[in-house]
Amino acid sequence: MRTLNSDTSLRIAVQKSGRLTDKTLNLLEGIGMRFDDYKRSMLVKCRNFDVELLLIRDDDIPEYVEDGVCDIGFVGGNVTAEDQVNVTVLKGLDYGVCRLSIAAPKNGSIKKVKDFDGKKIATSYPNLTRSFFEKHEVSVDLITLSGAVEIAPRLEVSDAISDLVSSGNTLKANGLVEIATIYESETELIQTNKPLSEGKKKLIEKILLRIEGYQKAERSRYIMMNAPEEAIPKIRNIIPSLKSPTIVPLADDGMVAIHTVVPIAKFWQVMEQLKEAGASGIVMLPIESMIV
């Protein structure tokens, strides 16, 4: 597939179908990109941005970015680490979080890392798994499988497994228990190390700025409350992030309206304290984006 000749157009690799697809496309739409129906095409142009998406298998994304077929790509860190490609990780994206773990039958003899010595381990991640055991000076026999790794011990194909874990429910369903974590993974935005034009670099910077604003907005909420003037110092102490809230006098003497932005997790922790400090009419609103 040819690379783009334009000095400004970006080609972005995105997983065609899988656990990262919807969240990645929602993120791109959340930062203002508009696309036609991406389910019917492998190559999709953005209607309002100098960008096109290449929708491919997640396993192919690191190589396409490394070779410069795509300028940037969204992919699980586990895939990039396993493939050992020469790319630059621009940003971790806080979704698609999982871990590569070694696991063994719950009622078996393997209880710690040293117990894997001489055992057969089924995995789709031989490079990361091999490196882990080499670091611990444990000799194992790796069996590379492309799928259904979790049932390998039940089929007596292996003694244990090395596989991705999110909730751990799949392991439990197959009578397995985690022994150790090999690699902590999340979705990453990666960039080719091939030379990029200044136009492309500027566009990538713009995308990174928008992503940062979008993610900060997701983690924050705009809150409004009424309170007596004398309660302002208490409210500042309850929510130290209130460095410069908007404070507006109300028609009622001695009352003010306080507007600010706070992390959503912190708001739920301090809401009752705000009420005790005299705040009332507390309203919490979502934020579409934040540029700070």
The other form holds:
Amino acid sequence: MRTLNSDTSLRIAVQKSGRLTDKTLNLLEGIGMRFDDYKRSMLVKCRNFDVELLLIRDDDIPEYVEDGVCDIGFVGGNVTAEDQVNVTVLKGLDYGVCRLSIAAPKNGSIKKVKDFDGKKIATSYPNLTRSFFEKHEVSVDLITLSGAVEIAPRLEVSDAISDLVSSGNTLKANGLVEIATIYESETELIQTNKPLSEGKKKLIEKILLRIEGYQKAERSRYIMMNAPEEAIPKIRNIIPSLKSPTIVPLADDGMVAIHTVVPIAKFWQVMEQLKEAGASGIVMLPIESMIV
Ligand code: PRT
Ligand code: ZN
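Can you return the structure of this protein in the form predicted together with phosphoribosyl ATP (PRT) rather than the form predicted alone?
The complete assembly is shown below, putting the previous chain first.
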């Protein structure tokens, strides 16, 4: 039987240098973890938790987590899905958002999925691309490339591509148009399915809870405003607050200060409505963390 490595630190896999690195490290620091210089070493001890980071290429993360070399890891869903590993996805993280799409030359004959039949498709994601076309019963010839996929049609290496897209600018610059989406991706926190000690399980739960608090705070703003007392019912209708707003009487007769939390997505709309309802001196503050 495999022994539980309860005497070792919780090991977290993070991309060493790439699109997900800063956001992941900021997130870990945002939930209270402190690390020494992670630029110089592959294995970095956390100063205030029984945690260490293993900084590696993103392609290696799912397998390291599957094998239990790392207990948890932060990696794009696209990589985990392509590698077809046996891990548990604990949480989608709302950054590194992109999609794996099939794209073809703008003025060519490929306009829909069926038009890919018999075509050569360059990709770094052969597994996801193959299963997409199998599902659509379209037979394609896949050419696996490790990079620079978008120039393959111009070099006549392929007729079309299957690649990650976020803004769409790279496709545009290479005269390609998106035909269909194969996979919608975001960064995910994944966990090994190998047995974990109780201590590690508790620590993972704590990390998850803190991430939820951090994400809620990131999506919210604390707002403060002054208003005449008679405007309170109208203002309470406008504010989609988590709980009742705090209402404090001011020295000025008939005036109150109102404090509450609003989702950032609604902030501007709420601001305008509040002003119309009679609020003034509206101040917005970022929130560092939030447990509700
Ligand atoms: O060295 P290592 O192997 O660790 O890094 P990498 O070069 O393989 O990966 P990296 O850092 O480029 O990307 C890491 C992860 O970021 C990916 O696995 C995705 O989960 C996520 N991500 C989000 C993206 C993109 N957006 C993205 N736009 N990964 C790559 N791209 C590339 C895409 O391949 C294409 O070349 O950006 C180009 C398209 O971008 P737009 O904005 O022009 O559409
Ligand atoms: Zn990679």
